[in-house]
Amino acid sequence: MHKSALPNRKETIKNIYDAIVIGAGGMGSASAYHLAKSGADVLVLEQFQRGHTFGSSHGATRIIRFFYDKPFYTELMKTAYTEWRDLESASGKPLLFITGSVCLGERGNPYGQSVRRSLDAAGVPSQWWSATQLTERFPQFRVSNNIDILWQEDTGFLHAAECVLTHLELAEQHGATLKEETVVTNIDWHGEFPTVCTDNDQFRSKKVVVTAGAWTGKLLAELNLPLTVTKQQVCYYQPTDADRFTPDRFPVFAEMTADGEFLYGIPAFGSGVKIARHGRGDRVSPDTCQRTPDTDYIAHIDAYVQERMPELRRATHAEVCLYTETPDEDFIIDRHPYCPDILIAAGFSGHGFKFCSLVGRIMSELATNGKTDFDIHPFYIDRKPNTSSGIPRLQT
């Protein structure tokens, strides 16, 4: 395959961009920022408006964490944290908030054990707590003595919507052009340079970065990528004593229940305390998904909350977002197998947002240098899927 990097800017051909980014959500906005910062002439095409609520990147918060049952994610997070802090410095905005976290599960549950091993292997500190320690530190929880509780001090959350807007703002400051309400209909790679087609225009570019989220499978239909789009829902709670659930007094938490259900929560920020179930959503089309929350889902989360954090009472409202999932819940970060000038970042499976800052850097490196120093072998399209753990992961 041809794997050349971007030509020198002096060699740029008139009306041909260095890079076109398709999709301006979490991954696309970060890719645009890193590309523009590197000096590339960047065009971003977004089918809706910036900050829209139809995909996977909207809403106030996403979890950022080291704890993973797959060690390579824990290692990558070391750089992701740094990239987010660099974005804060570049923008002057607070975007990452540290709260610490507790992972809950039945005594000896395999997820907790795997997470602890990954943290230990990466040199990230964590502690097993007793139920007494948890209730002394965070009396909002109600737990029994047969629960494993793993504390990790570096966990927190990102101000998600603001992260996307900040990446786009800085990309534009570095010279990127963003075209909103511009639907990409096709990518033609048969010429000297890929041509991105919309309803009204055609744009040529030396590199094309596809970060189209739930629409990636449709846009790259020729690849038959193993992507499934599912409807996910999150609930928000307004406690009577709101001060007890602020980020300085309440942690991010996750729980693996006895029947394999994975739930998570984020302290009050913006719309309130956010609690949801990871996965198990209905398969949908991103164009026709019913975006009204399901009453039975809300009732299910309410029942969990009444048992675990009764002060939160019942959900005040809920919202819908989308996952774009791979069979093994690992990302796709790779070149198009038919045209290496097209780069793909997709299938973030409900746990990718925390990596946006890093994925943007990786996509920029692949486009400008033809390679990246980060090990992305686990994310190649032709990998052998590993679903052996059977352990779900958090939305972030």
Ligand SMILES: Cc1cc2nc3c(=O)[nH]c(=O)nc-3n(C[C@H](O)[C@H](O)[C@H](O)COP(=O)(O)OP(=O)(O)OC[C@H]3O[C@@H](n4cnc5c(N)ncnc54)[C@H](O)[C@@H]3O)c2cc1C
Second form
Amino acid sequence: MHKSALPNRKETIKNIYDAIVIGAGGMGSASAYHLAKSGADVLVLEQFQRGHTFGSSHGATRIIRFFYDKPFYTELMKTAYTEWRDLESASGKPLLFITGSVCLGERGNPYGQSVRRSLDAAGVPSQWWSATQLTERFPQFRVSNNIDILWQEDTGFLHAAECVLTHLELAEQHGATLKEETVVTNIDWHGEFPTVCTDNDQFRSKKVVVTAGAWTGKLLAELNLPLTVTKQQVCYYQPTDADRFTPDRFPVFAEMTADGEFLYGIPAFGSGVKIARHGRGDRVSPDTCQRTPDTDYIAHIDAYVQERMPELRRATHAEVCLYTETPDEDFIIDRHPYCPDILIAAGFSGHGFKFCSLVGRIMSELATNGKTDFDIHPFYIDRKPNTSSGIPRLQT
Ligand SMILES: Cc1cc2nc3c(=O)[nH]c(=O)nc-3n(C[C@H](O)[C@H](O)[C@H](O)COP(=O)(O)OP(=O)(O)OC[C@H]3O[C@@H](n4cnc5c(N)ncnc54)[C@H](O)[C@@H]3O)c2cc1C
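Form predicted together with the named molecule, following the form predicted alone:
Following is the full complex, with the preceding chain placed first.
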């Protein structure tokens, strides 16, 4: 690849990159890092500025956990954890914080049973706790006896916004170029190499990695991917006694309520204790979505908090974020059906962040070797919908 500048000529004429990554969010930043680290000449194109808050990867925290009711996620998480720890070593920054987790549900709820089976199959330890055990260890919770409580010690959270910036910084240190405020308008795959078009430029590349989050459907309109973008919201709480909710004294928690709602929480880190409902957001366009939180949503979470953790009182503020959902809530990681030089990672359905470190590696392997040893069959575009127990799942 030749990087010499020729004035007044479009970059397409002089550059053939090894890989162009479209989108510098969670998945794109990780892909850029792994590609650049492997020696590839990488260009990253991002429509906003790094660390922006219009997509899916902003905010202080995201849950990282082994507990899933689909065993293939639990298996993949083993490498994802290792990759996050490697990123901490490479950057010298703390990014992953282990708190342990409790997963709450009605007595005998099938989700809890299914999660336990998945953990057992993967050899990941977990324990059923009684309500007394829970409140002895974490007196912040108010629970009845008629509840299942599954403890898993490896759960924690990632410092999400910092993870994105760190992947980008290290990618740049390995030679990647990031162009911000650069909207990709089209990918033309009819030539020898795919050409990525923006309003002002065209860039050719041996491989193109599409990690465009909520904008993937629009960018790859020809594929009519089954992606739905929804508005999601998270609430933050500042308890009077903040020390009781720090990561060393309060766990990540998740709860499937009797009426099928999924709620989750993350200890105080930065903006306070984060509590939210998974899914059920309104369908929106990522370009026009109102980023103001809804008061009825906040009231709904406040009511839950009053019952379960009353010390947290009322939300002090809330944040809006986007999910890009597939019908079975499983990811899309695959080649473009019409052009194998275009690789797609999308549809992370509200639970993808913990996998960024691994997805970045997989995208790099697919781009440089044409294959990966990780099992990505569940994520192929033409898969049959992945079902497990047939029950709704707690994601995030
Ligand atoms: C409220 C909420 C809570 C969540 N909690 C968790 C959790 O606890 N644990 C977990 O694992 N996951 C969680 N997730 C999911 C996780 O955050 C997402 O799956 C993940 O961030 C998706 O990353 P992404 O790279 O696909 O999208 P994004 O981070 O949005 O990145 C896409 C990027 O592409 C850019 N882009 C798009 N189109 C173009 C274009 N045409 N030209 C140039 N650039 C373009 C966008 O600007 C954006 O920067 C949560 C998500 C939300 C919304």
